[in-house]
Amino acid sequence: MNYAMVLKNLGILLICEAIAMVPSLIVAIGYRGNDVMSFVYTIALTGILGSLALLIKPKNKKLYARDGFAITAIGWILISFFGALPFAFSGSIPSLVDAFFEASSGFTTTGSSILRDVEILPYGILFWRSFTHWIGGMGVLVLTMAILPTIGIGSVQIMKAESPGPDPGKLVPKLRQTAKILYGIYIVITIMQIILLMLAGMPLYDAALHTFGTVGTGGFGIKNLSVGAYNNVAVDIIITLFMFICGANFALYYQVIKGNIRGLFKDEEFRLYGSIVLVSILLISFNINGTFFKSFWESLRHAAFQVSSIITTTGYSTTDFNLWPGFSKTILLLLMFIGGCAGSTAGAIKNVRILLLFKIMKRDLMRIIHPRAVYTVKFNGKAVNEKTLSEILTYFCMYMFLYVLAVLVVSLDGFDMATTISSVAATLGNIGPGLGLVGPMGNYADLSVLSKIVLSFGMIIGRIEIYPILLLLIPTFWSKANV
């Protein structure tokens, strides 16, 4: 492992985080809040430590696979820790464990919160809380590659370890250019939503913060009733649409920009994603119509919002779906495991993995019927190699193993089953709200310190696709051999 390059890149990351806090500082100053100095202290501390790491002069500037995974895993832990300091320094969240939980939830675009009343927070803190979603959505490390040329050779290892999904790939030959294209699309979508929400009647501040949560698929609300506090049909429709858009693979939008519109609808993952969303909306709409909502249109409106919110792992809510019938809540719980598409800002297992898992099952069943036949698993018309299929099976097994392990730990708190199983599903899948005590009108405040720590790392593990964090626990991973 190239320790010097790992430390140097972590320093770059901390400097980027310090710069990212500047808009929040400006907001705090503009609203004359009591949170100004909390940002000043954090920016100074983070910037100084980052600058010290940047002074390191590596003899070998090449990054290897293990270096990329180490930078990703340690980097996400560091940005969550330093991102928690404004909460702690301002007194908004006095407990460092709670502050770390909130920051981890922000950067990993989870949206789970320990706050009982978000409306009393200073404007700067609220801005930072939502801005962490926007930063973490596309990925802090991808942002670093987009704006800094200093990473250089080997940055593909960082993007592969950082990007949500089996294989992020390159849109253009140069990886840094790929990162710029992705962020360009990201910024355009962000600006579009802010404008539309303002036209729908939201103030600029509210529109910006809700857009950060939507585009980053994070879901931190600035109202105790989340989006439901506005009771605005236009706002609900706009956010529903943009949640769906940001749950799809951003690479497809690049193809659309280039004129390949058909490619969007030919993509197997996108078709599965759209089908699951449509079927789930219709099933829930019929299930809640006439009991929770008087008209089918109103049922459809809330069902569409919640399905889009959960499958894209955003976590906003317009109503307390915790009160819905068991059938509807079961569908939402299943969507927590499926998640969005690879290459999107959404979390959970991802549609492409679910699709390939079913194809693997079909192939193995056909092999039993026709032992001598040769069956190839294809995705978008191309054969998928056995190594990729094996990695998907391994990922699924690790995901479920970690889920069960975390459920056992959280169950020590003694809460009801719905709270226990959904809290882990909601954090590991980067969803946000779960069911029971952690439902859309609840929070994670009553969980024990142990559970909060476990769920905090669960959010990070889920966001960076499991492997980077687990690799840190293997002693041979830290050997000096460059691989």
Contents of the next structure:
Number of protein chains: 2
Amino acid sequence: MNYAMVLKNLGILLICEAIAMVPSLIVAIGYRGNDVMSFVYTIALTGILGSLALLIKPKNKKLYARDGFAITAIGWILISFFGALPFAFSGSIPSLVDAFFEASSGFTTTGSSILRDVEILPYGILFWRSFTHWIGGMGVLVLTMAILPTIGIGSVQIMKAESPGPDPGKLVPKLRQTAKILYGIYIVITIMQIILLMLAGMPLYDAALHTFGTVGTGGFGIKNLSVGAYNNVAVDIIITLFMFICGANFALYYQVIKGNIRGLFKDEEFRLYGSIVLVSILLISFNINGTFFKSFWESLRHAAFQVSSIITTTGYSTTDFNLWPGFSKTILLLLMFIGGCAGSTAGAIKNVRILLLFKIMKRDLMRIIHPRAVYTVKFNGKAVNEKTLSEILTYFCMYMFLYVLAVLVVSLDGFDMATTISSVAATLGNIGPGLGLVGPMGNYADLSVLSKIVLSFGMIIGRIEIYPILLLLIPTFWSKANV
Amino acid sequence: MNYAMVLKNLGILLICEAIAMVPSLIVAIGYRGNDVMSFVYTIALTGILGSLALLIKPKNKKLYARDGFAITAIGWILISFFGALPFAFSGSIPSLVDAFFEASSGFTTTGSSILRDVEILPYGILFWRSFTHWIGGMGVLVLTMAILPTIGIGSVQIMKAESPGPDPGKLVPKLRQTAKILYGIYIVITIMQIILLMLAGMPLYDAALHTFGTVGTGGFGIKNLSVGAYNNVAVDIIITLFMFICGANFALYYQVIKGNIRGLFKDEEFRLYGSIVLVSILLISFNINGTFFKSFWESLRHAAFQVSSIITTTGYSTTDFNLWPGFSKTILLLLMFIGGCAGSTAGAIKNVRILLLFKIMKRDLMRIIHPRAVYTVKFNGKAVNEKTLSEILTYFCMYMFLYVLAVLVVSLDGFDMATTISSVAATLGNIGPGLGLVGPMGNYADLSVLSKIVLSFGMIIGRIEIYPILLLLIPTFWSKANV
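Now show me the form predicted in complex with a further copy of the same chain; what you just gave was the form predicted alone.
All chains and molecules follow, beginning with the one already shown.
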């Protein structure tokens, strides 16, 4: 581990965070809220601490794989901690554990909240809360498209090696340029959605904050009834569409811009993603039609919104799906594990992994029937190597084991089964609301301090694809020697 | 596929089943029950059908791997179907779907029941119901120790290749002899338990039936309150102990008989199994103490019974653990997925797989820290090859995907989350009772016909380690050519 370089990079991250708080400070000043000073203090503290780290002059400027993991894991924790300070300083969320939960939830684009009433929050704080989603989404794009592939991790590596999208190593040789392209797409999508929401009748402030929550697939709302509070069909449709868009691989949009529209529909992951969304919408529409909504059109509208919201791990709601029948709720619970596509801002296991898991299972069955035949697993027409397949299988196991571990801790709180199992699924997968007590009309306020801490880390673990945090727990990870 | 040989073998299986019904017929006659004729009809029908198949004279007598799978899968379904007939003919379970559920539950040593009141059943039927556990347990021993390894399946192969137990290929060259040794151990354990239970005050009939349910890790009781009806500390302790014994690898007992007692405690799977049992008992004891039982001793007694019952996939109960706090229930739910050891009569994922999954995950983390180092996963000191590791990972995925699929179907019934998710865990893992409606004081009667059929097949799929049934769904599996 190159400690000096790790510290220096963490310092840069903190300075970036301080700068990222400036728009929220401006909003707070503009609305003359009582939250102005909470931003001033936090920006000063974060900025100074970050600048101190900049004083470090590393002898060796080389960053190794392990250093990258350390920066990712510790960075995400630090950012969440300092991002929580405005909530605490302003008195909006007095408990530091709660504030940390809310900030992790923001940066990891989860959207789970411990707030019983979001409508009483000052404008600046509400802005910061949603803005963390937008920053988090950007962070994830860099993480999955740039950092993780260079240090060799499962499905993300596949995306780099196998996807028909812009291979960062080929199209644009420099990391910086790849990031620029992705950020460009991200910002264009953001502006488009803000404009469309305003055309649908939303004020700029509401439109911007809901857009932050959508493109980052976060899901923090600014109304207690979430998007349902607007009861606006156009708003529902726009957000449904943009959630779906932001759950797909951003690399595909680069292709589309370059004129290769068919590439989008040829991508196996996108096809699986689209199919799961379509089938889920139809199944739920039929399941809720008649009892919950009078017209099929209305059932379809809410089913489409909820399915897109959950599978893209956003977490907005237009209605209390916790009251829906068991079948619909079970589908939503399963979508919480599937998540969006690799290379998007969505979380959870991701479609490319699910797809390859199915292909591996089929291959193993075929191998038994024809033991002497050779089967290769292909993704978008190209063979995927055995090491990557093994890593995907391991990732799935890790995900499930961590899930189980967290469920055990949360079960100590003694809530009903639906609350316990969905709260962990919704945080580890970065969705937001779950079922039962933590459903769309509920919140995470009643959970114990222990559960809140575990779920906060669960959000971070899920967000940065497990490995970086687990590595922190292995002693040799911290050794100075790079072997 | 060698159709002639497959049919012939299925015929032999049916004849065996007809013979296996004779003891139940004798019991029915002895108690002068109204169930005598139901056995006579079934024995005649099953025996004649089986004999018809014997008339087939196969040209090619060679059995290929695929044929073995077909016999296993179809055989288990057929046996369950014909085993259900006495229930139906006697009027004890009028619905054929219910009778099939009960018989599959018996032969797969699951112990889930659709009966609201077992105490009104005639003696012969009750005997048959428990006896199917005992036969099923024998079938599983042959399956996992003899048939599956020869056709190459994951963890079972490990057991053959890596376990310190009697390697069927080395110690006793012939399959038949291995089976004899295992059956010998099985029968000795059976006799020991019957005697001990009688010494504890149980009548012979009750002792025998509870023993069938224990050594087969089945769990069908003959009282509506299961073992709790006896309220006998000695009985509880004896059954706890024998459940634990029958959840461990039988090969280890062969070693113990040969004088190698230390081998038992050196076996990594047994150590994991023992540790999980111990830790679970302690956690639950502390969790239920005070509120549910007055003395810690009593908490310990019930916790030990329930933990052994669930992890060994038996399913007896001494108390309504569905009323226990969420933490205890969650532990029990997790134990439903873990199950016993390979080479036992227990079901579910099994400890050796869980152990190796953890080792694989640790290996993958170490690989990231030291990319150039070579790591091998070892089991009991010997390296496990990559193909086996990959098969174990795939098995875990298959188990989880089938679980999810069944949960979706059962969720259509609209029961609470605890009932839905535990009913599938309890059947796929061959446990028996779950939580909620299907808890120890409940039953599976209220589930829909579709759910009952799906769960019946779930029991069979879980019992024969998934592959054989899934293979039936692949068209080329049925081709005549053996490539």
